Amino acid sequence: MLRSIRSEALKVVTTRAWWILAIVLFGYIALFAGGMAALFGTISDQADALGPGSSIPPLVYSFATSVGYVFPLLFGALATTTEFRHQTLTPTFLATPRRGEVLGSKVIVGAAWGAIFGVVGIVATVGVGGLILALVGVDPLLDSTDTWALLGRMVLAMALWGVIGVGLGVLVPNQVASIVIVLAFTQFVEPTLRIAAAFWEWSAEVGRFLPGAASDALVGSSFFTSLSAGGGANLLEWWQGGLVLAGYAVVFIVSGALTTWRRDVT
């Protein structure tokens, strides 16, 4: 298992695609918390313009995994697409034909690999918006300990990303197939099922199932939520965001390897 684990994660670092993906997350998550930061920062009436009970610093250091959460579920899903795609998983298999093992492989380093994407993230939200916010005169919170459990939420976030994108990518392994699947659901699917459930109750309860408000719910904070949700107040509970999370990345990677991980490989 150690060597499928060296083998998956080589293919990882000898490939351009993580750190092109990790520099565009770090130059996008440091631009929207910078505005959003200084934006905040200068508006009149904190309180009110956020939704009650909100606190700026955590919305933004959340842009992170709310917005930052397309980059680990593309990572995944590109780490297992592009084995089909360039027929790399032919030796693969060849090398270790224990087909459970090598998926297994591949979820590890699709969690690693999506705790540094979230690591990143977080440099960017914190250096440059926590940075933003102390130059504007608002306390960037720093020395609580209810912010740094708050980050660690968010890599975790991120980390369970990087699975569900693995899992995608065994269940849907044309390459393109799976990034439409990304894009179109993170940017226009979930964000308008989430405004729309938002207006009753009913699918206010349903929505908070959703993947996306799941993952807020597990981070704690949210700049779409406090708006769509009066504070967050519909959220789940962190620990039962976390499980949702974790129980849409079970679905997806049983879903695959009772499936397509299962068929013959040319």
The other form holds:
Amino acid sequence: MLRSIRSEALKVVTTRAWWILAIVLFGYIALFAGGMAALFGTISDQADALGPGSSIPPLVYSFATSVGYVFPLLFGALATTTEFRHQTLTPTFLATPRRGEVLGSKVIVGAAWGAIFGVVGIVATVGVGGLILALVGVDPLLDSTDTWALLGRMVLAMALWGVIGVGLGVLVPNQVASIVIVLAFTQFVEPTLRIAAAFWEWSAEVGRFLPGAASDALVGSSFFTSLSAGGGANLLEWWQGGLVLAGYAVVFIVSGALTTWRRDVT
Amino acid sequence: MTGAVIEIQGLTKRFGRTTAVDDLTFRVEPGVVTGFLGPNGAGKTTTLRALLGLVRATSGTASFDGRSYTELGDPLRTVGTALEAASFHPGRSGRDHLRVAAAAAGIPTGRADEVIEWVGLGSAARRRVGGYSLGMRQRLGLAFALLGDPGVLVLDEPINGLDPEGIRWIRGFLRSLAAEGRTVLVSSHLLSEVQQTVDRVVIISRGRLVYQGTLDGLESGPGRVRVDAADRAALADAVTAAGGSIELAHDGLHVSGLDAEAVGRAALAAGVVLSLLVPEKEGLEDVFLELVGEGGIR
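Same protein, different form: I have the form predicted alone, so give me the form predicted together with the partner chain.
The next block holds the full complex; its first chain is the one shown before.
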């Protein structure tokens, strides 16, 4: 198993996708967090408008996950679909014929790189966003254990998104289809569903279990939930959010393992 | 080194309604180069993929010394494989491709550098595979096969895309691998391509075995004699009188039913001066084509 994990990690670092994604993630999140930090910082007198008890730094920091989760998701999906697309499953399965072992290694590597993306996103939000907050006179709260717990949960969320990406890639081996699903779902379908779900009580109950909502619950702070009516009240507990997110990962991986992963490699 | 015996037993593979491999049974021994021949679409690649655990057989077994590929503890160290659709990530360098496989098999990185040098890709090792020519990919595929210094080599169409110098090199290389006691199975859709390299052949057509044995055994078709003279009419009469049947061709008369000596005697008796007298065996390629039927080559 260790050999297979090493091989999978080597596959990641010997191609360019991961650091291109990491650079884009950093730039994108730094821009978001920096801009929002400047905006909120200057209107901090009215910050209470964002919801009771919400404070600005966690909100800015959590952009790394609330906006950035698409990156580990995309990374994980690419990591598996690339093997189908370039038919590299042949050498992969020749070297490691026990396919479950290969998939397990991909899960571990997907989680590891998801966590790396989490750290990159945090460097962007805390580095750029925190700096700007400090500059405009808002306490960046970096001496607070709550802040560090938040950052830890963000890394965990990103790791889980990496695994979900791997699962999606196994379930939908067509690379283009997989990418379209990731982008459409994260940028359009889920945001729309979450807004729509908030209208009725029963749908709000269901909406909490959407993957993005579960992820925000796990992190415990998100720009989107703060904006929506009722603030974070609709979210699950952080550990429940984590379990729901992990549940998605397990369902995707297992159903992929039982279908496309078992197929003939021709 | 003694390579494992490859044993295919009653192997059948259906894709939906198509039967790609149909109750195929053959054996490949170590120490010789065995050619695995058949026209395109005969089921060669499917057979090899089933042997390597990439394709699940509908029925039957394929094994190395009795163990299936997935049961091998250290597959890359036991069996080296280069499949036709050599599959590489275009953004990864040749060397990195081997490093990825080496890591999975617990083979030191130094060995990757060694084999890539061996197949003549040393200077291109750090370039991305996307820029490789077909011949270079073939060589990289071969390097992948050699990575674990395996006792068994399974090579699907390894000569495809190689330049003449590369073809000569790989022929010598395969023979030396077999001489070391390894089991070498080489597939091809052209007999002429492997004729000088292989000792034994397994020929399939439409998923079924049509011949298994030595090349010499394949060659023992009925012979014919090519003969010519300035006075072809007289020669034709003499040969027919002696009991031979003739066929007029651009390069002389093709005589069947008589051996070269009998043709010579007939000509001598009739006082015809021969300008040509050549005993010919039926071409291997012809025998091969006959065996595989209209399966397609041409």
